[in-house]
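Coming up is one lone chain in C-alpha cells, specifically the form predicted alone.
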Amino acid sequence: MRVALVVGLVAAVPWLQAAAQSVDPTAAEFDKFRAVLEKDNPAELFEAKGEHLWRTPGGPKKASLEKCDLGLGPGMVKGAYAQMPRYFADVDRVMDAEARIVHCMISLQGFSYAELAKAPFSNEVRTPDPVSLVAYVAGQSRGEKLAPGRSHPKELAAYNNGKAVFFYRAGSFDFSCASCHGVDNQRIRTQPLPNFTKPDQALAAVQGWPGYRMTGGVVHSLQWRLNDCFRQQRFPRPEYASETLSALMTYLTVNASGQVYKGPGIKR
C-alpha cells in the first residue's frame, strides 16, 4: 500500500515526477570518475602540441600563427575562446574558434581549405593539427566567463540562424537538435540529455569541448560533436568550418553566457 501511495504521488505531482526522473546514479558515478581524471587531463598534452603549432612556422608560407587575430588583437589568445563565436570584420562573418583558426592557417600559413577539410576530425589514431590548436586556444580561456558576440547585426543574425537550425526537423527520422536537447528529462541509454534551451543546462553544450575521448585517446572539437549529431539525425552534414556550424554554436554559447568555462574536458 505504501509503495502504491508513493507511485501514485509521483505520477500525480509533476515536480515529484521530474525529481524522480532526475536521479541518475550511472551519470553521477561517471561525473565523479571524470572529475578525478580532469585533475590530470590528457587533453593538456594536446594543448601543449597546439601551443607548439601556434608558435612554430609552418605551412607553404613557413609562418607561425602568432599574428592570428582571434578577436582580441593579433596574437592575443588569453580569454579569446570564451568570447567566440563572434563577428570578424576582415571576413564579414561570424566565426567560432575552429573556423577562425582554419582561416588563419589559410591566410597566414598558406594551407588550402581543401587540404584542411579533407580529414578535419579526430579518428581512432590521430588528432588533426587544427583540433590541437583549438585545444590550446580553449585552454587559454580556462576559468573565464562565456561572453560570445551579441551586439553586431551579424551576431544577432547568427544567433537567430543557429536557433532555426536547432529547431529544424528533417531527415529520415524527422529529427531536430531539439528532439534530443529541447525538452527536460530525456536520455539515450545511460546518457542524460540536457535541455540546451535553458541557461542552466545550455552550459553542457559548451563545457568540456574540446574533449579528450577516453575510449579513443584523441581530442575532439565541438565542431566534430555537432557534425556527428547531424549524422545521427540522418541529416546532410555541414561543410567543415561552415557558417551553419558557427551559427549553431552561437545559439548554444549565447544561451550559456555568463557561466564559467573550465577548459578542455574528458569525454567517454
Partner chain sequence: MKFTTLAMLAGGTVLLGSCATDSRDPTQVRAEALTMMQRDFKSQGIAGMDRLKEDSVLAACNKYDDNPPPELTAKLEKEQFATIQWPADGKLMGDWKAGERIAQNGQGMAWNDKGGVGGSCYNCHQIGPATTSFGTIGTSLHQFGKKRGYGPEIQRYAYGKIYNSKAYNLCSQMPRFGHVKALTEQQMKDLTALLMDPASPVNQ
Second form
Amino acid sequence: MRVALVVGLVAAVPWLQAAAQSVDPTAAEFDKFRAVLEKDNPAELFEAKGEHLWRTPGGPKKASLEKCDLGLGPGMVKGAYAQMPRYFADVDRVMDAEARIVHCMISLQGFSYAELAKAPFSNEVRTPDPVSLVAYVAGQSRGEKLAPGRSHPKELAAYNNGKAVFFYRAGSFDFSCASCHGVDNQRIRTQPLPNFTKPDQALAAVQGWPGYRMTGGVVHSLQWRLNDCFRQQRFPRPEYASETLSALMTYLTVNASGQVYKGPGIKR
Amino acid sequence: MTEPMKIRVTLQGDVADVRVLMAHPMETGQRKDAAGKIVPLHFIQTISAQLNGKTVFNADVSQAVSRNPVFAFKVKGAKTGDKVVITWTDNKGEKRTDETVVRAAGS
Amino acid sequence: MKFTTLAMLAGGTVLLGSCATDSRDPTQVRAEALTMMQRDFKSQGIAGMDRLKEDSVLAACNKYDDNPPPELTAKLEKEQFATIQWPADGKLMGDWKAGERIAQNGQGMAWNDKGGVGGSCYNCHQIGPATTSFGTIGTSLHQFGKKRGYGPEIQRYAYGKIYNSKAYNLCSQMPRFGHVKALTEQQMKDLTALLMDPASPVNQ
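Output the structure of the form predicted together with the partner chain; the preceding block shows the form predicted alone.
The complete assembly is shown below, putting the previous chain first.
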C-alpha cells in the first residue's frame, strides 16, 4: 500500500503563480483560494448540519421539519429551493426559502419569530439554525434550473414591488440597490458589481448566498447579504424574513430564472 | 461538541482519491472576540487515516490552518467496499472519527 | 389585480390556465412598495425611519428614473445650490494629507456607526496615483486641479460638489456630504485640498 499526500490543508498551501485576472493582489489570492475550495466547499458541512436539523425533532413542540412544505408538498426538499421565492396559500404571501423555513420553525416546531429574529446571522462562533437549514435546502437544488414563482398574481406583484424597492433611492447617501447593481462593469474599490437587471449577471445574486465566506469561515444566507446591502446603503434595518426582502429576492431570482443553480456558493 | 466530517472517495483504478471536509473553528489564539478578548487556541493537532483498519498515515497539524479545513490524499491499493476511517484530535482533547465505504467509480 | 382560475393543491400552490397581470400603474406600485418598506424596516442606531423618506430631489429622481424634465431639474438644482453653507472664513482649502485619509475611509452614517466618519471617495473614484484599489462608479479625479486649473472658481466647484452634488447634477449618484452632515466643514476643506492643492499627489 502506498500513500501520497496530495493537498495539505488549504490555507497552508503556498501559491506559486499569480492570477492574471484580478486587479489587486489580495483579490487574486482569494480567486485562487476559491478555485481550490469550489470542489470541496465547506458550505457542505453546514448542509449536513442543516439536514440533521431538518430531520431531528426540535423546538418547544419537539417536531422535526419533515412536514414543512417548501412549495412542492410536505417534506419535499429536492428541487424546492430553485422554485422559490413563491406564493404560499397558507400565509397568503410570497416567501423566499429562509422566510419559509422560519415559518415552518414557528408553525411546526413552536419557535417564536422574536427568538429566531433576535440574532439571525452567522459569526465565527455561531451559525443560527435557519442558516444551516437554508444551506441544506439550497444544496438540494444543486443543478436545478431556477424557476421562481411568476404565475400567481401575488408573485407578479412581489416582482414589481421588489423592482420598486431595487430602484428606490433614499438613505443618507441617496443610494438605491441600483446605484451599485444597475450598471454594467462597475466596481467598488476592486470589488466587481454585477448588474442585477441583466439575466446573466442576476445569477450572481442568487448563486453566491447562501454560501461559505472565506473571510472568517462562516456560512451566510441571502437574508444576511441583503441586510448588509441596506446597511451600506445607509438605510434603516430591514426586518429578518420580511416581505420586503422576499419581494426583492423575487425580483432578483426571476431576473436569473432559467439558469442552472450550482448550490451554495463560495465567497471572499 | 464535534460535528461530522464530510468524506468523499472517488476510485480510479486502484487509487482512491479521498477528500475530507472537517468542521472545526481552528482558532489561532490571536483572534479577538467582539468584546476584545483573545479567543484561546483551539486547533486540530493530529489527523489519521485508516484503510480497512490499517493506518495509512498520521499527520501533525498546526494552528496555521484555516477554519473548516479541507484535507485530501490518495491511497493506492484501494478497492470497492474498502472502509476509510478518518480521525482527528485537537488541543482541547476533543476527538472525532467518521468513516465511509469506497464505492465503485461512477456509482 | 386580475384573478383567473386558481386551483390549490393541499399545502402547495398550483396555478392552472392563468396569466397573472398586475394592473397597478407604476406610481401605485411605488407607493405600495414604499408602504411595505415603511412597515418592514426598523430604525437601528443612528439610522432612523426618516431615512426612508424622499426629499424633493429624490422624489423627482425616483419618479423620473433619474431623468426629470429640464425645468424641474433646473429649479431643484437651484434650490440645492442655495443649501450650500460656504466656510465663514472664506477659505476652501485645508490639508491634503488629512484629505487623503478622509478619502480612504469608507466608514460613516451606517446603523453601526456613530455618525459621519470618512468620505468613501476611493470606493467610487480614482484619486491619488498610489491607490490602485479604486472604484469606477464615479469619474477619475486624478490630476483634478492640474487639468482644470487651480483658480478660486474651481476650488469653489470642488467644495460645493462635495457639499451637495445635487446642486450641479440633480440625480448624481454621489452623496450630499455636507448637506446630510456626513462630513464636517474642515473635512470638506481637506478633501478640496486633496483635489486642488498643487502639492497634492493627485496633481502630480
